[in-house]
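Below, in structure tokens: the form predicted alone, a single chain.
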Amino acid sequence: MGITAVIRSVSHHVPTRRVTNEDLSKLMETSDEWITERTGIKERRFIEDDSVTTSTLGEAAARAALEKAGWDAKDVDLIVVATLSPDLYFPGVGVLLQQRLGCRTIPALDIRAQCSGLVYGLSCVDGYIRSRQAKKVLLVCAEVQSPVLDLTNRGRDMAVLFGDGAGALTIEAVESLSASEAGRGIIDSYLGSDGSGAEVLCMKLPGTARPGFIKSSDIEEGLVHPKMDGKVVFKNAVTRLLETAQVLLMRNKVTPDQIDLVVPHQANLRINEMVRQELKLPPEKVFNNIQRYGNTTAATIPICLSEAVAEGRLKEGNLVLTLAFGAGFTWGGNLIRW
């Protein structure tokens, strides 16, 4: 008999500190009109102080997801964390959460797929469950990016885009679904990468590619801040998101109108609108919240899922399509019966 990976709960946690476009205009030459027109973003969340880390946000989201699922931390037998902003250069955030949450000495691993972290993470979890290596899995997507942003004119093109936040999902192996749950679970995933675009969107340091790992001159040159060629990323994102949607729909004999909700990565509202229009979907079938949170990288899709459930736009039995594109380049999506 087949085994299915069913999402039991989703939750999120964001810092309380709101940073509006007007706030950023006091630090660099920009404006609310400029940021809104190009990205759709009105505000984002930054950590309140240096005591808040990626694992701090991830722990809060994880505890809420566990409570919603009715699980104890000791029920979990695998932790998967998606992040590009770990607390430490090593080890990863997964082991920190294992200790903080009070889990057993279970496997814990980190995924570095940047903005595609959630879709890669769900595919990874699905594989563990289908191969019977895990029964109850905690997937956490968390980012603290504000400390590495260059909040000056030099870094404004990137600095206005990103925010901090976390989302978490509990996912359970189910041997046989009841009649009321028939069809639920992760149906299919599609992933891709193209390393030729690695330096189009990246943060070069800290890293081992440059002699000395990191020097004071590197900081002065701004190599410790993220960089991006926005036009190249925009074009590739639209192409790959549509490719992902088309592959998943065709492979599973699903038409766009049968999808109840599309949840795309929140990088740019214009990208998501282009994808929506190409798929000929009404606005209510695509969930966006970039206006309030900016780009929280791996955390964007789980934050969207959490809010969609809370707003009643995502209900049990709905057919959901996730889509993501990120640095690497990486991209992919998941088809899920919620």
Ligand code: ACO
Contents of the next structure:
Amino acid sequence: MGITAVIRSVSHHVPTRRVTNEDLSKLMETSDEWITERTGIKERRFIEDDSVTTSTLGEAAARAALEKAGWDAKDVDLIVVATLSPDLYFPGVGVLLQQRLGCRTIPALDIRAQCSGLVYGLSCVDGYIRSRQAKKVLLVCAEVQSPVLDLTNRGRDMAVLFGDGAGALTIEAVESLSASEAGRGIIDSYLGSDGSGAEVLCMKLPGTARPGFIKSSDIEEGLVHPKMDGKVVFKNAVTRLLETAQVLLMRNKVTPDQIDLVVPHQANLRINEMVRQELKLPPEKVFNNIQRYGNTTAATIPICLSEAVAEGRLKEGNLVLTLAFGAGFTWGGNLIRW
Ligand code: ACO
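Rather than the form predicted alone that you just supplied, could I have the structure of the form predicted in complex with acetyl coenzyme *A?
The next block holds the full complex; its first chain is the one shown before.
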């Protein structure tokens, strides 16, 4: 008998501290006009203080998702976390959440696929469920990126793009769907990678490729901040997001007009607008909130999903397409009957 991975709930949590484009223009030579025109971003959230970490943001999102699903933390039998900004170099955030949430001594797995964290995560969870290794899964995507941004002129190209935040989903193995739930679940996923782009968007330190691991001069030279060739990332993003959409639509014999909502990664409003126009979709079928949160890397898509449900733009039975592209390069998407 077939088994399906059904999303039972989604929730999110963002820090309360709003940082507007105007605020950033006091720290570096930038302007609301430049940031809005190039990216669509108006503001982002930064952690309030050092007590907030990736695992505390993730915990808040996870607790809210568990409550919505009516699950106890003890019901969960697998934790999957996607992040590029873990609390510690090791161990991963998965084990920290196992402890914080009070889960049983279940497997806890960290995924490093950067902005593709959610789409890789859902594909991974789907595999665990279809192979009957897990029944109730918690997928958490969380990032605290503000402390590693170079908030000076030197880092302004990157600093204006990113924010902090978290999203979480509960996903359940369903052996045979009832008539009212027929067709629900993760239908298909498509993933890709191209490591030739690894240094186009990366943060080199701390890392074992650096002789001596990390030196005090590295900090002075700014090597501890993320770096990017934005134009190369932009072009690759548009190409790979469209490739992902086309493969998932063709493989599942779905036409763009049958999709109820496309939820793309939030790296740049212009990227998402190009993808929307290429797929010939009306604006209301693509969910964006980059204006308010910037790029929260792995957390963008779950934050969008959570807000889309809250706003009534995503309802049970809807056909959803997620699309992501990020550092690596990595990319992919999921076709889901919500
Ligand atoms: N404010 C004002 N001016 C700036 C800023 C800033 N914050 N940053 C750069 N500039 C200047 C540049 O120095 C340059 O000046 P010059 O013409 O005198 O040399 C000028 O603005 C244009 O810079 P470009 O980099 O050419 O601007 P572009 O139009 O390419 O936009 C951007 C840059 C927004 C970064 C764009 O390339 C982009 O969005 N790329 C994709 C980002 C992305 O998808 N990231 C992937 C996800 S991240 C992840 O996976 C972790």
